[in-house]
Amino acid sequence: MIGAGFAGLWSALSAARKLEELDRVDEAEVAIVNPAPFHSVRVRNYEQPLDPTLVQLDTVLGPAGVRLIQAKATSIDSTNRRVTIEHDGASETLDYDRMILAAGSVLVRPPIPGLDRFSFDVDTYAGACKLQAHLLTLPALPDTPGRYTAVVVGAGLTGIELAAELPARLREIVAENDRGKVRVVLADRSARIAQSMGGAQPVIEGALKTLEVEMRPGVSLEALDGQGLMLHDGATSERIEAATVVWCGGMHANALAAQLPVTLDPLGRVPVDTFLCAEGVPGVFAAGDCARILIDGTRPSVMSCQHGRPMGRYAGNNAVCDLFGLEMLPLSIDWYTTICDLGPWGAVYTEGWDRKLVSEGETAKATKRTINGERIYPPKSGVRADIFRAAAPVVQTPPPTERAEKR
């Protein structure tokens, strides 16, 4: 396995929960490839603190008797069945019986002037340590305009959860007498902020007003210089004095899903088939942000650990079960839920592709701090048959909420 993200790690699981099952651990080894030695519970890098996102992979790849190869994967081989890895310097070359894809994506950083230098993003860990490191130097900053304002751009989920926290976070770390200083922006290209959100768009646009962020729908990232930035609307320019800047702008495959002999999608990613093989590339097989799936027979997979921890369960079992020439399982998933956190506000909660508005407030809150911090980990006991067990290749079903209607 290539990647220790949602759909490397599980998948990683799941195979070696097959060859348990089967009785074949003696047979073959399961190894993963990682540069970390955690996982990072990606989708929580927008919170503060980041510690509990973090699940150590000794904890859950050891029991499961899974090794873990402390490596980056630099190219692949499909040909030939190997895989370069390099670590501390040097590069090492792995032969592989069955390969999982399940390296994730990356943030989209197009050229415009100023972003790779002077922006702030929470795509990694490291990336939000780097962003809470900033905000924290803001107290001892000159007292500028800009150095209490904090502009998000892109408002996809990432975007908008970021800018929900921001103006609580940013109080707690001024002096009190400058609280009223604080002011967080967020701006997208789209004619409405959450656009794509369905029936819960009013609801998070009335929610972003309640917590005092500013919103600047149907404008562009022109430039930034460390002290402001410029937006565009297409007509005119507006500049904002801002200390701080996050950049949110949308995601691509990692670019090994490139050295495949595949045609990729616009994203980046790895056709995959139901049983997640890599189209026309024997022994290969792909997961996650990285793979195109039809989830449900007809609609593409989203870049999201709803989609990538079952992709990962099914590709970790069936590359077991193409290994050994045994009939593998095919995925469909029938459902697709949205869940976004508005920090101090709560939360929204959503239903089918149209987005159906189920449940917001602290109704909505109470599923996501569930799923935040329950349902996406694998099981913290150190157990085997625990880990095995959520490893299954299963379609977990939609996750509760209290219904609107019945409240």
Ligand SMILES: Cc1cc2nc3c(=O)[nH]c(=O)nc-3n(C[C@H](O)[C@H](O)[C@H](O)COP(=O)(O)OP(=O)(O)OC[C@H]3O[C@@H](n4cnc5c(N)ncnc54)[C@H](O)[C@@H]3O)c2cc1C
Second form
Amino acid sequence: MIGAGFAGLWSALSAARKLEELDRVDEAEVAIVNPAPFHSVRVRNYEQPLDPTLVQLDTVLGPAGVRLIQAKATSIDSTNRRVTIEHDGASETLDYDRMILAAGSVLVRPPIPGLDRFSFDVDTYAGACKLQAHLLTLPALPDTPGRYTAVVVGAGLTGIELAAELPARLREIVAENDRGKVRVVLADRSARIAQSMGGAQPVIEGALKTLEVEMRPGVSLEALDGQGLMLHDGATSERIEAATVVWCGGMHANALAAQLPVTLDPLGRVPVDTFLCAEGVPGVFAAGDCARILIDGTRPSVMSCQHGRPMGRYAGNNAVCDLFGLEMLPLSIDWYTTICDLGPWGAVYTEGWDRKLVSEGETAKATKRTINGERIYPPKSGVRADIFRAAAPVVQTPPPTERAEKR
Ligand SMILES: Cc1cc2nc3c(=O)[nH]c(=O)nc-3n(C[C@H](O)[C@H](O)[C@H](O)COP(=O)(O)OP(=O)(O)OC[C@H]3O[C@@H](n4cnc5c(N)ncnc54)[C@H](O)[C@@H]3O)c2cc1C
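Requested next: the structure of the form predicted in complex with the ligand (the form predicted on its own having been shown above).
Every component of the complex follows; first up is the chain already shown.
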């Protein structure tokens, strides 16, 4: 496996589970290549503190009998079934019989002047830590107009979740007499904030208003310079003085996907069939954000841990089945939910591709807490049987929530 995010970790555990079920543990080795020794629960990067959210990989891979190779994969030779990896400046090649590409996605960074140099992000654990370290320095900075202004650009789910957290987080950091200076702005080029959130859209707007997040729909980021940024609405430009600009402009599949001889989808993803096999590339599977499956037979999967985890469980299982000439399992998920955290206000829970509002506020927040704190984690017991039970190739039922109509 390449990558120990949601898709990679669960594919490795699922492959190890299948080997045990087949009583063939001695006939194949499951190895996972990941640059860090931990599994980053990326969906929580808008939260703080983050260290307690990490899973040390050896605590899960050890009991499951999976070998961790702490390195970065740099190239894939799918013709000769070989992957090149790098660690501490040294490179090495690994031969494989079956490979699962699960290297995830990266934040899209268009060539906007100053974006690379002056923006923060919550795309990775490192990025989120850098943002928090910066926020902690604000009280020591000169008292400029934008010292306590944070602008989040991009109001997809990530941007909304972060913007909802920031007012409270900043108020905790600044001195009491400066708390009134805290200003959080959420900007997006779409006509309305949370435009794609269906029935939850007005609820999200209302929640952000309550949290005193200023909303700037219909604007694009033009440039930033370390003291502020320029937003453009198609006709005029507006400057906002801000010491903190966080870019949440969407995700693109990891560049490793482009090394496979396939036609990538517009998000740079590898097309896979219902068994998670990369189309036309023998021996290669792909899962998570770097793969595109028709998740219910019709709709493309969404870059999400909601889809990444089951894709991983099926890919791991199927890679072992394929290796031993056994029948593989098709993946099909007939439900889709979105649970968006709205900081101290609560959360919203929607059901279906048209995002029908099911619950909101503290009710939805309770569900979000269960997801972020339990559902997406491997068992903490460290017991092999528990880990393998969780790694079985089955589709979970949607996260339970108390429905608004029953309240
Ligand atoms: C702030 C935030 C909030 C989110 N909220 C939600 C949410 O509420 N619900 C939801 O479903 N999704 C959410 N997402 C999206 C979700 O995090 C991703 O879809 C999910 O992490 C994808 O899982 P993955 O395993 O494909 O990739 P990742 O989790 O990104 O894991 C990829 C792994 O591959 C490793 N890797 C990368 N390159 C290499 C390489 N060259 N060699 C070896 N290893 C490599 C990485 O270090 C990482 O460990 C959120 C994302 C963010 C950033």
